[in-house]
Structure formats: structure tokens, C-alpha cells
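One chain comes next, on its own, written as C-alpha cells: the form predicted alone.
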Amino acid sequence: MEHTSAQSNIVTRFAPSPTGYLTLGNYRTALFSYLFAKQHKGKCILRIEDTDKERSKPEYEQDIYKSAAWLGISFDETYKQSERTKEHEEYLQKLIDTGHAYISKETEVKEGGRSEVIRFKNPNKKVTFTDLIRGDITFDTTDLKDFVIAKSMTEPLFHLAVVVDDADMGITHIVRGDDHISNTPRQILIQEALGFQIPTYAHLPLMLAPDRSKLSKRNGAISIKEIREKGYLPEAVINLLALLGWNPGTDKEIYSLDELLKDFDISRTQKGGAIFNEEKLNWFNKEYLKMLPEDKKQEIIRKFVDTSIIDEYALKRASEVIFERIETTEDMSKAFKSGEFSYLNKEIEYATEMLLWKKEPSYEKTSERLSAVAILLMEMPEEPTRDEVKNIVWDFAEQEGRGEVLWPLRVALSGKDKSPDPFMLLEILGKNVSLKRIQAAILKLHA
């Protein structure tokens, strides 16, 4: 395959190792690679770098495919590095034949090491490359010495395999984390020795924890698998990832993938570390949950309710309140299990004493006020709105005392001391159920 001619079409790649579940930082690299390629009508390739046979696991590889698809990142081609050993061996032999590499007899062999390895013959020169984010970067490669590129003729290491694969796949632009900057001079030396076209590099800032320490699996890094299981929406995750290190130059924060494809500009990527804040992810997720169409909201809610005990009418009218209270669907699951939304059940239970307002704990007065409210509410429509019922009840509440009227009304409707306000409860429950619950409360007070 000829690699010396200039590439006209942009081709990027995402090259993860399936040695664990990939984190948000990994998929930010995938997203930026994808956006850059697609903006230029190019290709984005997925290459599974699975040559570490001991640590690479099928479940990790499958999760890479699943997570990328979940996020909406699609790849034009997919390769596995382990299936390309023949190509690696050919180029390794070429480097030896041309004097750019040699079999090295190791004088000091550490435990588990090799007595022979293959080293690249370092020309000890300065290497300069232009990074799309950081500008010109120069390395004096003398310090690298003659570095190891293979354990044996059949076991090439990272630097050689990556260079050969990038060239064979026509990769024109390499978008990756800035922890790879130090790898670039070694790879350029190998590219030059093999006569390959040197790709353009863009090194993204590392993702940092809120205390500006390096984000790691031990320090706040979250896998996409965990993100999915916690009940985040892919749109929210994509939105967050895009803004971790990239500045659109405006105050706009909500970006769909299609909008990112129009507005993304890799040159606006910052050089400094990008701080990951879980609270910001929660904010994005809450915004995207609220934007879901009503049928989708109902579909999500029904995953967490017992439809045999729930009031269907109330459930359909409560989605706004439910989604206002949660940031993830995991929150929704916990809220339903804890009974936070038990007022949506067909039957509610509570102690009679809860109906009494603390400033006037009178059974008789509480009953009288609830009876007066019930009479007023006979005027409300079958499907009232919050504002309609507030207009009906408010003057009476002002006259008798807001707490004296609204507290027992809230408890009668919800069976809880913490719930939406009674006007919202009246809207959610509707006329028939609301009046039945108020009458039931009056009977409890007289029992």
C-alpha cells in the first residue's frame, strides 16, 4: 500500500483498548474525532486496540460498540488491531532491513523481561509538528534513546502498531488526549523511517476533577456503562462532553448532535484542563428530560410504577411535577420506591392527626374548613388547572388563614406533609378524586 501521497479526504479514528469500561474522557475523544471528520465530510474509523491479550476482554469490547451507539456516534469502518499482526510484522521487518531498527541483546533483563527486543534506531534529531490546538511543538528526540518497538518479530508494541494502522487506514488527523503528546515524536520518527505521510495531530486537554486533579478511575472518572445505568440521557452526555474543553464563543449551552456538527470548531478547544462537574451533567440531564415529548415521559415513568395501584388519570397529569423533581431516571426509581409520589396511588393512607394545622389543632375547625372548601370546589371543572382552583379557594384561605385551610387540604389530597401545593394536587387528581379524598378526610376527623 502506498502511503506517501497527500490525503485529500479527512479520516479520523477512535482507537480504544478493551481493557476496562471506557470513561467519559474516552468518549469525548470519540466525539471530537467524529465531529471533526463529519464536518469535513470525511470518515471516522473505530479501531479496537486489543493486542494486550491478558487484559483485553470481550465484555469491554462489546461495551465500546454499545456505548458509542447509545451516544449516537457512528463509525464508517471498524477494525481490530489483533487481526493485523501480518501487516505489523511486514513493516517491522522493513525497518530492520533498512537499518532503522535492530534486534537488541539486552544486558540487563528484569524479571519477566526479554533477553532480546527490537529497538528503533534513533536518529537523535529535533522533531516539530503543528498541533491544531497547541500550535507548533518541538521535541529533541535524543532523550528517547533507541526505544523498544517490539518484544519480538511477532509481538510489536504500541508505537509501531499505531503508526502502521494509521497509515494503512489512511488516517489524516489524529484527535486524542494530551497525555499522548509525549508519544508523538516517537511515532513521527517511525512514520518518517517508513516513508508514511505524517498525520495532523490535535491533542485535547485532560479532563480534571473539580479540585483540578487528574480525573482517574480512582478519582471521579465515570464509565459510560455507569452513566447509562444511572439513567442519564445520551443527549445530555453528548452535550456535556462537547463543552468539556470546547468553547462555542457564545452563551449557548444546549446543543444537539446535529447542532454540534454545524457549530463545532476544533480550533476553539482550550489548552488547559477541562473540569468535569457531575452537577453540570445532572443539570443537562434534567433539561433534556423536561424536553421529552409527553408520550416518552409516560413511557419512562411507567418503568418505575406499579400500575395495579396507581391512578392512571393522575399519573398522566403528574409528569411535569415528577420531572421537575428528578435529575436522572435513577432518581425517579428512588422517589417512587420511597413513596414520594404515593399521592398518585388509587388509595392513600395517613394518620388523622396530620390533618391538623400546628397553630390550631382543632378537629372540629379543620372539618368545617375542609367542608367549606369541598363546597367551593364543586364549581371546578372535571379537569381543572392549578390557576382555576387557586382562584376558587384563595379568598377563603386568605380569610380563614392560609395554613388553617391549605395545610389540611394538602394532607387530605396527598396523605403527606411534603408534596406539591394543594392547587397543583387538585389539577393532577382532577375533580372527582379530589372531592372523594376531601370527604374521606372529613370522615376521618369525625371518626
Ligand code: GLU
Given for the second form:
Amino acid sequence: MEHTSAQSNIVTRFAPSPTGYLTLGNYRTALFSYLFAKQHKGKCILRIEDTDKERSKPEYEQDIYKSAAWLGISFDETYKQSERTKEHEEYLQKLIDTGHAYISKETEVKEGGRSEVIRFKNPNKKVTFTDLIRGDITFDTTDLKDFVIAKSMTEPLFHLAVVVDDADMGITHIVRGDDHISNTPRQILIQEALGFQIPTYAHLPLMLAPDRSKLSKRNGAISIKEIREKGYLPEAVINLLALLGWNPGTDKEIYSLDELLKDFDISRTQKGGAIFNEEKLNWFNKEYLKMLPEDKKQEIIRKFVDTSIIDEYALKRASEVIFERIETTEDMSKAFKSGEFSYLNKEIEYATEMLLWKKEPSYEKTSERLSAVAILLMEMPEEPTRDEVKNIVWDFAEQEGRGEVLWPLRVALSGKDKSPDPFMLLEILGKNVSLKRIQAAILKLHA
Ligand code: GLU
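Structure of the form predicted in complex with glutamic acid (GLU) (previous: the form predicted alone):
Below: every chain and molecule of the assembly, starting with the one above.
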């Protein structure tokens, strides 16, 4: 049975089990389901598969709502599988009534096992289904034997519940992980037995670590909860997820959710494993941080950095240099703690010798040059731009020697042997603080 993406009224679903905090891999499935449905003006349904009473936890379920909303993935309808046991039982009974399933007395009862279960009567045939990513797939179901579909009349198992729910909810396209491929023939047998339409499938490639090993907690099976709490931007996460398995076939890498809705094409998803790489996530995060409007940047800095010792004027002008140097908000906290941005502080401290350019050991000459620069810089506006100050200082620096002039100027302004160039510093610090710092440096040289 063939369905193509030209079909109207497309309905997809995301069907997570709330048995742990969902990972990046789970939300890639959610994103692909969502994009595919929305591109075709269809619906995307959230179904919480919470029938495992012991392992399903309300906090995991709550986190699914929260993380999806954070990512900007919204669902048209939400169901909980545990509230649908009546429907599951009804169809189980139907399967028995029509001879497609039977109560089976178990001869070899393992410890804790049942003496009676309900098995599906396998017609032992070849099943072929259409996968949007992998093409047609054929399985011989003979090996599956008469598989168990319920522990009892009131305890249907996974395959039956999924099939009944998918049919009741009118799911036309099932987008899910590769790990479910081997479940598909069983589910199709049940669909056929119940006379349901066979949906179209799209099995997404497994997510792998950079060394192509299975993802583990340490290398990428990270929960979105952790990612959210670490301060990553949802836009960066969405962009990364989209490119895990899909690529537009061009060099374009930055995709907003809106752009994905236009350009995403599930049939271009690769079959082979999709490599997750934390560096790539960090790269996207940096790109999106840089694109934020200034007020948002300021908000983020103030959230992740102790700004009480920082000069307010400087901080307002420093976002460009800050966001150029970090990839995550975690990096930002660390960089500030390590003193990388100490030139933004209200007070700076440094050893006087640092003011001496390596080819100019004279305190006297260094002080004279700084004084000359200070006099030139009196001309600068209160809130100078780096180009303005460069124009003021440049000729003098060329004439005296760039290192001889610009090194002590930079150290006087930053108190550091590594920092942005002095023109940038002058722009960030402004006239008032800059002139005070140059004055202080001259005094230090004479002390
Ligand atoms: N609840 C299943 C899981 O979390 C998904 C079932 C499906 O997508 O068919 O792996």
C-alpha cells in the first residue's frame, strides 16, 4: 500500500515513553514528525506512551511538555496511552473474535511469567512497507512466530497499543527511530488483521558518537533538560537536530524553524547513522548567541556573570568581544571567573613592568609616549568608536613605532598582556575611564 507525501490530511505523531528525561535523539524524532506534518498542513499529535506503570514518572512527562515548548515544537492534540485501555481491550477482543489472536497456555512458564498470554496468530507471510527514507522494505514474518500481544485481556502490550492508537488517531505517517524498524512487520500484521490502513513509515537513522559508537550518557545521549539548564539556545538545538540525518544539499547550515518548514525534506534524510558532535552544537550556539539582539545579549551576560565588579558603561559595549570569545553561557561564566574580561572591571591591577614594550625598556620614554597619546585622545568624543580613536592615534603610532605606542596604551587600558586591541578597548571603556587609566599608568611609571 503506497502513500506519498502528496497525500492530503497528513497526521504524524511523536510517541515518547516518559520513563526518563528525553534525549536529543528523541527530540530529533519529534522535530522531524512536526516538520513533516506542518509542511503538509497536517497535524502532529503527541502521545505519551505511559503504559509501563513502574518506569513512567510524572516528572518525565512534565519535562516532555516543557522541553517541547522550549524548542518551539507544538502539538495539535495530546493523548496519554494509559487512558486508552478501553480501546486497546476492545480491539484485542476483536482480534480474538476474528481468529487473529488466541489465548495461549504457556507450557514453559518462567519465574514471574504467566501461565496464559494472548498471542497473535501469525499468517507467516512476506510483509512489504514503504519507508520514505529507506524505500520499500520486505520482511518475512515467519521467524516472528505467534508473538505475544497481551499479558491478559486487560493488559495489552506495546505493539497492540501502538497499532490501535495510530489507527484511532488517524496517523498517516509514522516518523520514528531506526530501532523500531524490526517492530514494523509485527505492527503491520496487526493492522492488516484489524483492517486498518497501513501508514507510511519514515525510520530515522540512529544517532552515533563521532567514533560511530552508540551514544552514551557521556557523549551525547544528553537530555534536553540538561541542555536547557546549561543555557543553550533552543534555536541552536533545533538547528543541530535538523541537520542530524538531514541536509539541504547546499552549504547553508543556519536554519530557523521557519526556514526548516520551507526547506526540510524528509526524503533527503540519510540512511546511515547521524553523527552527533557536541562541538557542532556549541558552534551553532555561538552563531545564534551572536545573532541575538543587544538587549537579549545583555540579559544573558547578567544572568551568567557576576556583574557587580564590572563597569556598567564598558559592559554595555562589550557584548561583541564577549560573544566572539565564547560558545556557551557556561564558557562565558568560566571566562569571566578566570579573569579573561577583567579589563571590564571597575578596577584593574597589573605590574608596572607590563607597560614596557619588549623593545623599549625605558620607563621614561614609555611614559612620554603615553602622555602624548593622552593629549591626543583628549580630542575624542565621550563615546568614541574604534575608528574614531584609531584616526586620532594612528599617525603618532606610525611615527613612533606601533609597538612602542600601542603596547603600553593597550596594557594601560586593559591591565593584561592579552586583550582586544587598544582601539576596541577605547570604544568599550569610553573617554572618561580610558583617560583615567592612561593617567594611572603614567603615575605608575613614575612611582
Ligand atoms: N514509545 C516508543 C518509544 O519511546 C515509540 C513508539 C513508536 O514511535 O512507535 O520508543
